[in-house]
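Just one chain is shown here, as structure tokens, and it is the form predicted alone.
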Amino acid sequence: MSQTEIISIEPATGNELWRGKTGDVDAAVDRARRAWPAWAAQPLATRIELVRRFANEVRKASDKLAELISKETGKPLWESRTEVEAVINKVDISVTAYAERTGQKKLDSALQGTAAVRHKPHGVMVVLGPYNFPAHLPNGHIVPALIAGNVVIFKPSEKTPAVGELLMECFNKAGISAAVAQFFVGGPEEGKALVAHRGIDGVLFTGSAQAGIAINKRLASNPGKIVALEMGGNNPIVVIDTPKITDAATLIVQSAFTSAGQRCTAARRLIIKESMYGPIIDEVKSLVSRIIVGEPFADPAPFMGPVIDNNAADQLVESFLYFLSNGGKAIRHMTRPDDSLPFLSPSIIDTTDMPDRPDVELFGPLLQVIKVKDFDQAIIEANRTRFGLAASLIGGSPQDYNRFWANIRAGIVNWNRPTNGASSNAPFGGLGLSGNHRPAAFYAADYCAYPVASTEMDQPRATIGVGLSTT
């Protein structure tokens, strides 16, 4: 049954943040199909423009838009500072990336005329956005399909309505109307109505494996609808040789806690040779015990808030311990001071001796370690995964990583770099339970519109050569 109005409740306190009423998906798809037509209609200079001038607003309203992330996720205001810094460079982002990804072309013959290549929106899309990043992952996708003429539909994730309130507020306020731009409250019911609505053309969805397949399964008879599917990942982090331990140990940190492990690239194996097992666990551990896990305007400022909810803390908490009951051994502990509040203390568990490791993503500050005995070992381990995002190597030689590079099936493979941070200039996405083949950040311009090829003359010219009679 559909919920009836969506309560948003801030992680960090218990406090109500936020309520609404849900949404008429048939009411929204109607609105955005009568505005489609002026929209695409716009030169594609206004368009940009506009999406130019909702950088302007995020920029006016940066203050306020990082306190509510911060209040509605739980993360440090620290990182939700950064969140808008992206929002904001996600524009100029964009316009470069539709430029060079969806650029017009043209050939001449005066024989044949000019054979030409231009692209066209799809028409009404659907954003579905992700709680943990609530502004910058929608909006990877919300501004490359208003430059290319699609108009949006944006329904938030349930846990995170009012930064996507926000954020639609600041494109209205640009002069891109409420039609084209339309921020639709709902739970996963009307998800789900709005992804199988005939008269959307394309839906762009960030959020869990589980919620991505049922879309593509949903939409496998329907091939007229353009699908961009961003899910999560059972991110590796491999470390061999290396005399960089202090460095190897945060990045490690970097990769599994940042935003308290509530990243999609976040690393959630640490495979290490047996060799380097030592000297980097004990440096990991020395570094998690100084973290700072607290509410997001403390002061000192945390590295950690709270995860997004009880349901979540619960769900983490019931996976250390599975891990403890099946072999795991504790590295660290799994510590919540308040079942009230999700407040979680980073963990590590060795899960080397688990006969079987469970290949999902934990989605939060639990970090699995696995031990083994050399290279080849560890890219096996690495890759023994259904989800195919993030993979980093940690030491070793340039030969090394070529060959990691080669072998590892990822859609974003770093060297001596964090899992997680990935840059907008570059694309975004992975493959088998990772994604469908259609990476965001500089790509979405692929999927936001589609080539369409003709070949032209200011004038009928035609003649027939062979198989005409003389009378």
Ligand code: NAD
Given for the second form:
Amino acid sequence: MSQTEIISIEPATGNELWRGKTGDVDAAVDRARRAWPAWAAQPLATRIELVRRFANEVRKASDKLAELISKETGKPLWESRTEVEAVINKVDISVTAYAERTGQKKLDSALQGTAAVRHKPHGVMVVLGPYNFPAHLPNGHIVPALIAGNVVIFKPSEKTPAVGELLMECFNKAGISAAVAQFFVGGPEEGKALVAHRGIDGVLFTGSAQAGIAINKRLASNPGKIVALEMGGNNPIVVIDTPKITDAATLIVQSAFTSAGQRCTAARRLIIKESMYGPIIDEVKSLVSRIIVGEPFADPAPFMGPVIDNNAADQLVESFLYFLSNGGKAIRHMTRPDDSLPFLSPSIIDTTDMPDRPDVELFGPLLQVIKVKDFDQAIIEANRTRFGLAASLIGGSPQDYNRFWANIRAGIVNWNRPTNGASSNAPFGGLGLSGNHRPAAFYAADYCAYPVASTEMDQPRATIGVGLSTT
Ligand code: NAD
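Please move on to the form predicted in complex with the ligand, as the form predicted alone is already shown.
Then the entire complex follows, led off by the chain already shown.
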């Protein structure tokens, strides 16, 4: 594969931030394969100590990393700081998760010997990262993979290579070699080549459903390779009876517009009971009118920055216009003050009367509103999607929540909480087009190692009790 150049542009300014040549896939896999046996043979305590040192390196570089995340993604600085915290906290959580989910167990010991379950690493893991959390999400694969004894080739999104590079430098400074934790530059073509390489043992992917499906197809005839797919959503937030209008509106705004709507768990569809529609929409409109959209380092701090690039902004504006010209009614128009930059205002559109609402993930600050008669219809509407990542119910009684929980198809189901902001101490994954039943976060340990069952005795001791002739 011939080398090309990847250039990263700061969304908020349009300035070039980083450039670099795409990596050599064969050389990267070869280097990783050669490094794996020694890494896997290290005692677990050594690997844990090294990832703890990594956390310290991130602590030391935290201001630099947060600023770089803000520059490269356009996220407000306060938000990038929370991402850096999540990177640091991932280490302790992953150490606990390894022990709880994939530790060693002696099952029984009797005359027949001892039965034990232990876990082994897969080998060379390719980690493919998205742009929206360019440090935290790939790190959520990398740390557990390293603890379990895998080596990692990490290809960040072509939109966020600079953050990827700094993250990997922290591993390397901590004493984890660049062959064990390898930074690899590339776009989708290099991603495809890594996935298809015979020398890899697994792919840990976070990104769009479209790319995830392509990876799944590519590896369908290789069942021995582990594939963990964390993909997008078309997430519902359902509002039924509640007297707490301001809180409900706040939860809706946080769910739909945090990170300029560029979260896999962002609420895309507000499904709202007829009787609540007027007061809730008035309050949401008033809150949204106060949202500051601005560059990441602005003072006062913005609530949200731009979307990732002009291409994404063009597509979102186009989607808003599509809704408008197909029966949608604008509640708040999507505006773009400067056509040369990807800043968008938070937008809301009522699509109740649209005959065919497209079931796609619109990854930006665009919230659809769908009015329903009652709770039954709300649940039907919420489940009208091929995705199944996050869903929230706002209002209702404990009995209503029980029904919602039982009937909604999603891997994250919340009550009177936003759809986003999941805990790293819980599993994180979805159904349908959102994932392949290999949840990340606390359960990442599960896909980073495979169980080996053994029965063992210190001496051979055996008799055959029946079925032998006496001579
Ligand atoms: P993307 O799918 O465009 O890219 C993700 C990564 O995959 C990049 O590194 C890219 O280069 C690579 N890639 C793209 N096509 C590929 C292919 N055919 N083969 C191999 N590699 C390929 O995603 P994105 O636009 O960077 O990120 C946004 C998406 O990620 C949204 O859909 C969002 O919902 C999703 N996401 C999901 C989660 C989750 O945990 N479920 C979290 C964050 C983001």
